[in-house]
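For reference, the chain that follows is the form predicted alone, supplied as structure tokens.
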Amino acid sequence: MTLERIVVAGGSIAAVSAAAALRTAGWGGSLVLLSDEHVAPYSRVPLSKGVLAGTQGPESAVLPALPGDVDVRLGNAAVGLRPAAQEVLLADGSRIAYDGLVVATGARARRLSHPQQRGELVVRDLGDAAAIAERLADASSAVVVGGGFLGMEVASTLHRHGIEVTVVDMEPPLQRLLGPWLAGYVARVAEESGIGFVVSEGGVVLEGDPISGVRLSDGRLIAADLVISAVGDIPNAEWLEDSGLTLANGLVVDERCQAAPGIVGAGDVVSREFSPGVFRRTPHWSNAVVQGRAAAATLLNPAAPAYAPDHYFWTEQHGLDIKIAGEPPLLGEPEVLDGDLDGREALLRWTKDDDTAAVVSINYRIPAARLRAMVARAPAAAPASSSR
């Protein structure tokens, strides 16, 4: 088959690295990204951060532009997909043909507000933290619903900036992610530094129109002036489904991140088969940037390298700097390396059948590379230098 024309469906960082990618290759044909948003494709790292906290402006958070024979189309969704007539159909009510298609249309936050309801605050894009960096002034209190990644970050932000919150989730925070023994150990240093926590195992319901808090699955009401919703997201697949393409908790694309011949998918809004019947994506920064790279590398050549999963990923909150290479959870006590828990300087080793499973540093000068590379041999051991 002949690429005359491939399509990038999406603004997210999947989408910049498979467009990137292509270039790279030295794939020289008509290059389209479709984004639905109206600004440069942009990084969504520092929204719970500084953007969030209104000491970083939206610039911040922009990509490196694409190289300028990539015509860049903003503000025009891809709303349906004709694999037969290999086109793309967009939300002005035009079409676009394409030889080879990268769907990488993301994912948007999930949400706990019903219909009528106003004033559920979530993180997902720009104008997500621009409006509640706006609110801050104004408000004393806050309650992060959901106590995953995202979730303690704002929760950390929203804490530096002065704000008493209040976390609450279904779990102890970070359970699932991180294992008992890590998430415990960031739980007990946000406490230390006045975050507060909430296990409602039956959930929450959102009180009040607009939002001011809410209610707990044992009645009890905790009020705020902001409520921020970090209950993960939704993939953006539903423009696919007249497709004939296989949906599953997103796009379901095989080891080569193919869906079907001539359409590769990256990023959160792609899944893979695990086990028969269990499909999970992989919303990591780190991991959208290498799928991006690979569904690129697929469609220039289908008997590419199956694309191998990074797990790497990291997370900035409550004065903790925390670099994970490994898959979690995380399971039992770690050894320490290198460093002191106690002085939260730390680099920690995870094993399993006596290989190194994961590796995380805590506030430890090593880059993500070494990490990376501590965890493909075993037994590892503790680098000579903790010099980035």
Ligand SMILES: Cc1cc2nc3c(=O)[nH]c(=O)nc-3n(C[C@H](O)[C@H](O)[C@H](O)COP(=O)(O)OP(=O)(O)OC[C@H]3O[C@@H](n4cnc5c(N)ncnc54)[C@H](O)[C@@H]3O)c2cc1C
Contents of the next structure:
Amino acid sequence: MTLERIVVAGGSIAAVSAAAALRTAGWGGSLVLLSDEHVAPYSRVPLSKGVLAGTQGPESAVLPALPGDVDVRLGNAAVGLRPAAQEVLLADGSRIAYDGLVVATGARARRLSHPQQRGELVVRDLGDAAAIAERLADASSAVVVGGGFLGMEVASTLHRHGIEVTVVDMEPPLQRLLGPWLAGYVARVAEESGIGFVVSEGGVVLEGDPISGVRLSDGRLIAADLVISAVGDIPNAEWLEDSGLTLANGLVVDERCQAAPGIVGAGDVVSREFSPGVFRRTPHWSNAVVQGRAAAATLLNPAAPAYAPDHYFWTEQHGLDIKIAGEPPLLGEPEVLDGDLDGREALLRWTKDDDTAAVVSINYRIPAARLRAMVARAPAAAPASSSR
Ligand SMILES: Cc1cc2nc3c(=O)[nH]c(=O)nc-3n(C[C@H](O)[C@H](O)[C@H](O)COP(=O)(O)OP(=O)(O)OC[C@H]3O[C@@H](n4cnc5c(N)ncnc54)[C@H](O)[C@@H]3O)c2cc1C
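Moving on from the form predicted alone, kindly provide the form predicted together with this ligand as a structure.
Then the entire complex follows, led off by the chain already shown.
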């Protein structure tokens, strides 16, 4: 098939990685990137960290510009797909033809409020971070619902801002994501720094309009100036619903990131079958980069090498810069390869069947490439999933 026009639907790191990879590979056809956002593609990573804290301006999050011959169209969402006609339908009523399509529409924040209720805060895009930043000066307390990576990062940033923070979850923070040992270590450090944790086994209900607190499953109310939900994300795949493509926890792709001939997917919107009937996403930055590049390679050559999931990610919270290579949750206790846990600077290894299953650095200076190289295991057949 001759590829004259490739359309990339999506406006962040997976989309940009795919578009850049197409040009790097020397493909010179018409390349259109469609984003529903009105601003140039940017990274979400600092939104829960420096941008939220106000120590980093929003402009610092902007991704490196694509080559000038990429037609970047902002503020227009893809709302439908007709694979037989090779057309993407757009929110403004127009349509765009393609020979190859990259689906990289990512995910959005899950919310807990009902549609009439105002004031639930989330952290997914620049506008969300700005909305919280605007209220920081007048706020003295916050409840963060959700003790995953995102919730814990937000809690850490708000706390450093002098705000009294309580994290509420149905279980202790980070447990499912990191495993009991590492989750326990991080939670202890967070608690020592002054973060409060509450377990509400039956979940919470957001109270008030505008929202002014959360009701726990035991009936108690925690009032706060800011109520921020960090309760996972929802893949932006609804626009594909009538396309005939397989959707299960996102757009299902194969080991080459292909959803159908001429259609590939990458990043947070994509899922893969982990075990029969179980479809998982890998919503981490490095994975979006690697998958974006692999998706581009498959479009140019459907027999391109299979994508090797990148099991590397990091989080910064409570003074801990944690980098993880391998597949959490990490079971059992780690071996301390170097450093000192009490001093909060250590290199840790988890083993499984005598192989290195994961290596974790905590405030330890080591390049990501070296961490990855230390994980001996071959890549798994499908990526594990862990929500931020
Ligand atoms: C606050 C925050 C902090 C994070 N920190 C870290 C971290 O420290 N480490 C880490 O590994 N990962 C982190 N992540 C996760 C990482 O940012 C994501 O995995 C990554 O952004 C996924 O990239 P993506 O391009 O697939 O999707 P997204 O970033 O979700 O981007 C999708 C893009 O497509 C656009 N779009 C959506 N629907 C449409 C449509 N129908 N038509 C056109 N455009 C559309 C969206 O507006 C958006 O621009 C963080 C995420 C968040 C939210």
